[in-house]
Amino acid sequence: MLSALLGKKIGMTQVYDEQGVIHPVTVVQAGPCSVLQVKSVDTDGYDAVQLGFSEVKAHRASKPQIAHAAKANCKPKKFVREVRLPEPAADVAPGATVTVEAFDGVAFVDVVGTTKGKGYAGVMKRHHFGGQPASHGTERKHRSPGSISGHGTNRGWGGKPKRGKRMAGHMGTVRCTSRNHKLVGIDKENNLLLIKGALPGANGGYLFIRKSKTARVGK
């Protein structure tokens, strides 16, 4: 069965378990998702299922998006992702609906999202640099990166900074996979998942939730 869903981050709360221990959880509105396409090795070179979440108005979608969704008797979706499968999908077909029931019996999940944007950040915030000494002549340069070693080790590359040099720049708004979160609860009536811990992104951001690939038994 397909153990993956698309959803939207609602926010965080806390729940108590049977022993009275409190756990922080993130509430995710997961699905219902529409199956827009089923790919196979014969037609596409690999096995996958394409899911769509959150309907979008027709005038906000392109004609190819509208036509693609129409093949599955669906409306265009705002958030579309593919789920790779090790073998052909026999239990789903285009136009089918996937709900939180897909996670029945799943103990741990991986969540993929886009982190919060932090804007333009300096090296101390972006790369955790220690900064310059707070005394001994340092003046108005306490948070600067220091030397960037323009004529460093790579001979023949000229005086420009080397590729991958840690410097100030844009921080956040990157794809992030947070693994092995315990699935605390499932609300089938409201299509909600209660996932232990903090998840990437801001409230209202879209998430891709799948069955964990690396969780160990008994963790």
Given for the second form:
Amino acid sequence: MLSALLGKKIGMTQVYDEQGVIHPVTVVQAGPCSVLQVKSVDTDGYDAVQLGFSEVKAHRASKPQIAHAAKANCKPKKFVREVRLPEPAADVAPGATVTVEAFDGVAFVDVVGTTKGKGYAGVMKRHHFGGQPASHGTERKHRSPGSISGHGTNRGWGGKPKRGKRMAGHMGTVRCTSRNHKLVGIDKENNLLLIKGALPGANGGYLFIRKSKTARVGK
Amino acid sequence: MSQELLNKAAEASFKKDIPPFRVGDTVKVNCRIVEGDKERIQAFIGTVIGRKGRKVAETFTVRRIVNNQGVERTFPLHSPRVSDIEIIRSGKTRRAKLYYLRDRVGKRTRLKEIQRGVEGANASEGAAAQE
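Take the protein just shown as the form predicted alone and give its structure as the form predicted together with its partner chain.
So here's everything in the complex, that chain up top.
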């Protein structure tokens, strides 16, 4: 059984369990997703299932998008992702619908999303550098990275900064996987997943949710 | 739309039968205490000095004097561990948070009682419904 879904981050709230313990949860509107394509070793070189979520209006979709979805008798989708499988997909066919019921009995999930963009960020924010002292003669350099190289760095003589030296630059809007989130609740009526903790990206962003690959409990 | 979904997600945690108590009221809060496998109910009686938070995250603070020592407890309003809230008397207040009571001792901590009749109760219920 496929235990992966595509969804949309709605926002955070809190819920109580039977013991009266508060769980901070992120609400994700997950599915229903359509299976757009089933890939197999014979035709594609690997086994996977391609899922689509959130319909695009036909006049906004490209012709390849429409035709690709039509092969599975579906409308074109805004958010399409593949789920790699260790063995050929047996119980899924193109055009099938996957809902939150795919997560029945799953205790922990991994969530993949795109982080919020931070723009051009300095080293203190981007790489958690310590910055320079606030006083003792420091002037206009409180958040600077300090020295980035001397002429003795290990790229030989010539004083070039080491490759990969962490510096200021664009931060955010990158793919991020957040692992081992407890699945607190499933609302089948409204297609909602309640996932404990904060998830990557802004509210309204698209997420890929799968059964946790690494959680050791509740397997 | 997304706000609606958030509300639906937290709906199961939401209590619907909360009495319309206000800041300044003297209340008896019955809370469930689990000790091992036994459960008992402990009451905390005092003045409500503030309510804060929205919807399922709302909390309220109750203050009382125990052995000449001020004690405040903050309860999550919708927690299943808060089994019941009884309004004992209603006090007249002119502000939303009664933090000034912390600086007062003895008779000065009393609030003037107001009788909230049927009309008043309806008004406060209306206010609760609007929230």
